[in-house]
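Next comes just one chain, in structure tokens: the form predicted alone.
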Amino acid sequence: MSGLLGAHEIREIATRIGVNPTKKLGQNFVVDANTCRRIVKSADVLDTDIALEIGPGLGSLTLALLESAARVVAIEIDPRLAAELPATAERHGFDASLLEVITADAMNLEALDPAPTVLVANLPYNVSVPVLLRAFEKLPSLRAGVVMVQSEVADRLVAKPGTKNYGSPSVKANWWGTLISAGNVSRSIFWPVPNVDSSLVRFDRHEVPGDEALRRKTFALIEGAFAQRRKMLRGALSELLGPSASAIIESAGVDPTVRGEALVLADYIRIAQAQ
């Protein structure tokens, strides 16, 4: 088995290429090899998988993916980090031809060729939800994956209806897949050590419940309901549905006096179809 990066080498690489981790880019590098292997194992990465990694940084998780996947595609916004990644792979005994590095902002993610089958990433705290939802939307080839995100974000992604953490990310993510908690990680595995806790979220894709037009209508309703989550549904959606809001909601088999946090994705879909 090829070696993975340790804390000392990670700092050495950063110093050599002039990288000082910044909060702006959410750069907290994983320095624990066992955690990297745990994440890859949690994602059930197979030797036939094309793994997508978003924000590989200095390559800790990248090398763990190269141990298990057939090929790794890494999207890195920092050109210095992107340029160094293949050399890091080679130094640790991996075939750099099995690693494709794309210097880009994952917020602008589009279809990739070859199409990735599994997503494994340490997502920057400030953009984790929009990046994850964009990956779901733009990459229907993804069958599963595990992402490491801020614990508060993880709680929202896996939250159930009626709980305080349940919100638009919880409902939207379910359009594409089922999300569950895959455990917590210690702050000490990062450099620099963040001032927030992190958790793992596992997702498994299922068949989407409708076409793109229905998704857009449904997501607009979700956003409207949670933008005014203290209001009854008929009030929160009155701007979108007009004076007939109550009648439309009732025709979908939903009580217009409940709040949006009481509904599951299927409820929002029925309201969208009833418009």
Ligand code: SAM
Given for the second form:
Amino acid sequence: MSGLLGAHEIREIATRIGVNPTKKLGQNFVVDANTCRRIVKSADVLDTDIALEIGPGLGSLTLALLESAARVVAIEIDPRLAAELPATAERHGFDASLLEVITADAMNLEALDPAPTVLVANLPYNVSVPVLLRAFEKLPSLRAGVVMVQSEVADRLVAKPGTKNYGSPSVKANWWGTLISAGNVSRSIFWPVPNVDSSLVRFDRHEVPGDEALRRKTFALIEGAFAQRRKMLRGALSELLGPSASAIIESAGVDPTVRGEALVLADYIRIAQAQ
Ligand code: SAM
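Switching from the form predicted alone: structure of the form predicted in complex with the ligand?
Time for the whole complex; same chain goes first.
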């Protein structure tokens, strides 16, 4: 059998291996081959790339990745899905030795060998932001990627300062890369059909602006500022910065009476450095 997975086969495999998609694990499988090819294309996957997929499920996107990448590493939490994946790849004419399936929780992701160069995933929705930030942190080899997330989450990830969607994920993600919207995906291409819309987000890595100690300090400030986002910065950060909060913020060239949502990552970094 050649080509990618179709809707009929996806249901057939799920029935055969006894998988009844659960909401808890965000199991909404893509049943449209064109969408899978579109996602891989929007990530500009090269034939030299080692692609990382988080949550391969029944393999819709995995097979599209095997068409383009040199190797695919897939991390799946559900052991029944993980076990079936190599057989699905082989049945579709792919070399299963180019696919490594790791049965694990991506929330515990650590460095991988070989190091993946591109991330392409339809992320499990309940953990999409922490998993994405963890992948950025633990896998510096990732040069780019495209992830599918709930549209609301995509809006937050790509939000600009001063907008209502701008929050801690938007600022933190910028430590590692630039994120842009890569389009919407119709809910009709999933099985089961989810009750939320989905969107694609593309990221391209840039050089990180500092070492790990600076990143931790900066992230603590971002978390503090957005935990009380209606407060002025000097109030929201008073616990972290102590009685001289205003002076520290000012010495970083930031107005302590603005809210955290007005600041870009570079502002938080300067406050961290002024501490
Ligand atoms: N990539 C497949 C597709 O597009 O059809 C499935 C995507 S589905 C939205 C999310 C997948 O992530 C499911 O297969 C689910 O079992 C898996 N998953 C859920 N939580 C996970 C976690 N913490 N770590 C790794 N995989 C997880």
